[in-house]
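Consider the single chain below, provided in structure tokens and representing the form predicted on its own.
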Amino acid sequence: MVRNALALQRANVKDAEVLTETCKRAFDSDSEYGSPGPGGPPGYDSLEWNMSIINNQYLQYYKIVSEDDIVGGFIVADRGPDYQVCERIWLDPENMRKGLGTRVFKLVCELYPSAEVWVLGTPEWNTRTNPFYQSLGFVQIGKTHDYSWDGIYYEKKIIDGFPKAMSKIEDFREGQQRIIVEGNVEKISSTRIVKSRKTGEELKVANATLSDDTGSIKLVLWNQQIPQVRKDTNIRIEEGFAKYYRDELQLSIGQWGLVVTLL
């Protein structure tokens, strides 16, 4: 039965068990829509993970409530001023294909009226989520490669023009955090092995040159970031940071950063 009342409410730890259960059922059901088998993104079936995200000060975790029942969840992140990320959305399978997802996104947009850009990623194999996001006006801008599968990266611009959350290379400054920038990878060095000063473990590192219409900067890549970047490609970096090293301003990608290979 399709229920009429639908609401988005901030989740609390008392909701974590139900949210975990609905999340697990939702993502496991992707096996019917292209997934090689049951499974989902990190923490999707973990009560502890969901509790930690509910308490995370940098994320907004909402429960989707139909009548008095929790039927799904929506996790939002801010990448910068009015640059919103749909980190995760799900509905319990019995509530899918009833138009609830579209209604949920409408409610989310009402909660963030100043948003200039919405972005999200989803597996390229998913024959359910890709058409859904496209129906909402999301447009593919690139691909991600940070999982065992390639992801489709979508963007929905609410405004025309250059979003204020994004930066140009010439405007980078020492200590700048949460950088979002697009550029062309002009060259990339061979990978070398270094030892961590903190732990002594061996790390892989490579340097690339990233350029836009205002300048260029050295992009430092570590470990799993290295194979995500290729010469002569256009990329977007999200959650980057700039700092001087040996009198040279460099760009690095934060722990929660993302590399998008643009179309």
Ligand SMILES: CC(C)(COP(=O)(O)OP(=O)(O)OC[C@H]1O[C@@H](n2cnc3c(N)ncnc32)[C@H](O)[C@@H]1OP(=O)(O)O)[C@@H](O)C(=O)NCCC(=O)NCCS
The other form holds:
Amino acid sequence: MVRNALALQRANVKDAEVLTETCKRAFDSDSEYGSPGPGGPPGYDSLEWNMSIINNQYLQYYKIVSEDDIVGGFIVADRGPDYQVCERIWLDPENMRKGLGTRVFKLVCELYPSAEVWVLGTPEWNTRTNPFYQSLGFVQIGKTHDYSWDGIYYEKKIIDGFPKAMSKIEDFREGQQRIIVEGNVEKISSTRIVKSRKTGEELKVANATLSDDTGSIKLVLWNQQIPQVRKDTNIRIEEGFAKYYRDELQLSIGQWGLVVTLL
Ligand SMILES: CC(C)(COP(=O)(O)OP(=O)(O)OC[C@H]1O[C@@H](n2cnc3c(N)ncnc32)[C@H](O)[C@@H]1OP(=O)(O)O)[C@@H](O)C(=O)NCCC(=O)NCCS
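Since the structure above is the form predicted on its own, I would like to see how the form predicted in complex with this ligand looks, so please show that one next.
To see the whole picture, the full complex is given below, headed by that same chain.
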């Protein structure tokens, strides 16, 4: 069988219109695969959003090109060195289920030869993406609860050892950013209400104790982070940061942070 030429190329703003159209058609077809309602992930049908992501220095936006036509897109981010995130992949519906998604993933892996870990999240309800990622060798490691729906969190480890992007609690240092850590939630306080010194706004705050095989640290949780963390569960935090407060080193979760409840 002769296979159509397939390429992944960095997207340019002049591609944004076609990419937005393919993205809208792709995610609108989720209605046939368990979607609880119309719509897609943030910005999926917005030209401005797609243009801003093409220009975003922290994300790598690729177009999927088959026989000179743009048939889909792929957005990659990194959470740390060689810890790659598949932020989004889509194919125009007329090009789905022909093995292109699988081929695209192989091309992406070739573009990131030093990647140690690939991670991604997808809605639990999605009856198409879950089998797709599993067919690529992704393994569910946990669940996320940061949206109105629960997410399945997948990982594909390329190396056997401890990824260099991840840290142990004993290694945390003042000012450390982009921390990825796993630990057990040993304690969690009741929620208090405090007033923001900057805006006067009322904020919810709770403290948890996170422990791993090297130590323990106070984990500070704000607002919508609080219900995502439960006592006696193992969690992974991405985009954490460590900072001293009243002589105690504490871990917090940044604006783009994520809590995964591990299986
Ligand atoms: C997810 C997506 C990228 C898959 O791409 P694709 O090219 O259609 O997938 P492939 O043809 O390579 O399929 C590989 C395997 O995935 C699974 N799979 C793919 N589509 C499936 C479907 N509709 N139902 C069940 N399993 C499916 C199957 O195991 C398939 O192997 P098989 O065809 O031998 O049974 C595509 O369906 C898509 O663009 N979906 C909408 C956007 C989206 O949800 N993106 C991911 C979230 S960011």
